[in-house]
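Form predicted alone, single chain, as structure tokens, below.
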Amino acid sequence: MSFDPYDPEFLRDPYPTYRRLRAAPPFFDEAWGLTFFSRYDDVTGILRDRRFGRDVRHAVPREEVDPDVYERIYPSRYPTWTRLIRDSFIDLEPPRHTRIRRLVQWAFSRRASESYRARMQETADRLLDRALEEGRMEAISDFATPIPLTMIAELLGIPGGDQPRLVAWSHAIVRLFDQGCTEAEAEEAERATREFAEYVADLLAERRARPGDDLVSSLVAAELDGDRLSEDELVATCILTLNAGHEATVQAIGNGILALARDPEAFRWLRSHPEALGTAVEELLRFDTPLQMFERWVLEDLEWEGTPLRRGTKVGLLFGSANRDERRFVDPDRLDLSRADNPHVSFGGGIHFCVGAPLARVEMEVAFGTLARRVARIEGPDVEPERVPSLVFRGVRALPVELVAA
């Protein structure tokens, strides 16, 4: 059993392939060096099982790890990227993960996230004012990108004029997560990481001299039981905040707009049920998952539901497939914005459950709530939009839509 995640047909619609994979046992893919799991119970079980982890360096001698896989995850040719991306807390295990997460999680709590709602709403309304005046917009650059980007820039205390640089850095940095990344893209990821690290270092120095009301100032001052973040930990956390807070949310909003444009009845239902906005957001996250695949290291020899796994190897968890598993979701290929029983895995699970999930949910509630309140109809493009060539992030490069005002 195998699949080609870069085949144009798969990129357009991976869900028929996922259905085929779920009907078969887990399988090993030579190109990725991963054993892929596609069923909901397997994915959620592995996410919560401490025999699997995001880091292997503390648990398994390097000589026991496949050198090609190790080099893909910790590429020695790109030392800045490896140091600052693979040592951000999302890629660490306890106790290092626990220590850093405790110092930063307050900034992404539901209460903190709600405090930004008014600012996000102002941005969304301003963007739609312009789009409705013209009757159209390019939904990714004109709507899906500015909402989370404005929020992340404000969170980090970055001036508005520098925001385009954030987008370019983020797009470049995340390409190295994907097995299909070219050498030129990898070199660009390393360069972007260096540039953003230098930018953040200057920002840290400025905030130490003149603290402000932003996440960077708070992280510089953060202390818990006498513990503080190191310089590298501060830089890595800021880069993670940009990448995780921007890339996935942009794709989630874009995928959701495309889904609603293709299902006018669902959009009409959302417009007439504003009280169900939170439930609708969860369904949009499930239906076309922005983060399609996450990896875990196997930290000890084990057998998972009949599949033997050797320590030092990796598994690939297909979130997009798990979220369409007919064993867990009723009529999973149908967009049902009223779906109440919806334990999707779009934010991961276990100790690595996305720390920014509350903020992402508020951003999506603002985006889709504003669309439902102010737009009567969304008409998508006549041609299939070009997909981002990635198994990790699912989204479209551009999405031109026409809008009819409510």
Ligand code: HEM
Second form
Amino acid sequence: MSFDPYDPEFLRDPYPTYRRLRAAPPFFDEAWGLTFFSRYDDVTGILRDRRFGRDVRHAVPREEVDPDVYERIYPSRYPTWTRLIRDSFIDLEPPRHTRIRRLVQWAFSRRASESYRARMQETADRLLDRALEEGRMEAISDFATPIPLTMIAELLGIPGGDQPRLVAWSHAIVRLFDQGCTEAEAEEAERATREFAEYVADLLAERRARPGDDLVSSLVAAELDGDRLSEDELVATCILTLNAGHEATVQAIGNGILALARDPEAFRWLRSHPEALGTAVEELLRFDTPLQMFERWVLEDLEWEGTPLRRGTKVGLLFGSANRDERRFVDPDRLDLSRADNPHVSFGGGIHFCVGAPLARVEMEVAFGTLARRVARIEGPDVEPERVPSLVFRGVRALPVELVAA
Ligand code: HEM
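Can you return the structure of this protein in the form predicted together with protoporphyrin IX containing FE (HEM) rather than the form predicted alone?
What follows is the entire complex, opening with the chain shown before.
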């Protein structure tokens, strides 16, 4: 069993391939050095099983890990990226993960996700005013990107003029998560991390001097039982929040608009059922999952449902496939905005479950609620949109659509 994640046909529509993979046992892929799991029960089971982890360094001696895989995950040629991106808490395991996540959650909880809704709504309305005047928009840059960026800028207290630089850094940094990353892109990821870290260090110094009610100030102040975040931990956490907080949400909104443009009946249904907005957002997250694949290290020798796994190796969890598993979801390839039984894995599961899920849900409710209220029809795109060439991030680079006002 195998698949080519960079085949244009797979990038356009990976779901038939995933169906084929689910019908077969888990398989090892040489290029990624991963044993891939595609079924819902396996993906959710492994996410919650502590014999797997996002870090390996605390549990397995380095000599026992395949040097190629180790180098792909912790590339010594890109030391700043490895130190600040790979050592952010999403890539740590207990006790380091527990410690930092606790402090971060404390900082996050200081302002409720709902308090961002009014700002988001203002942004979404302003964006749609312009789009409706023109009768069209490029949905990624004109709508899907500015909403999460406004939210993140609010959350972290970042001046509006700095946002384009943050987007460029964030795009450059995440390329190194993908197997298809070129040498030049990797160099760029390292450079972007350095620049981003300098920017964040300045921001931290400023907030230490003049604290506000933003997340950066809260992270600086975060202290539980005498424990605080170190300077590297603060920088890493801010970069993680910026990247995680906007990359996935842009794609979640973009994929959702594409799905609704292709299914006018579903969009009409959403327009006449505003009370179902929350359920519809969950279905859009399931239907075309923005983050399609996450990895876990195997921390001890074990057998998973008949598949032997050796410690120090890695597994790949195909979230996009799990969300379309016919064993778990009724009629999984159908976009059903009223789907009530929908325990999708788009925000993960277990100890790394997305910290930003409540915020992401508010952003998506505002984005799709505003579209449903103010737009009668979304038309296009006329040609197949170009896909981001990644197995991890699923999204389109641009999405030109025509809008008919309600
Ligand atoms: C639709 C948008 C989003 C999606 C689909 C998403 C998805 C995910 C997933 C799947 C994970 C777990 C990864 C794993 O288990 O290996 C995760 C973790 C995380 N997400 Fe999100 N996310 C979104 C939005 C956000 C936002 C808005 C923020 C912050 C403002 C955020 C911050 C984080 C952080 C900090 C983690 C790491 C948690 C940990 O390791 O304990 N995410 N996200």
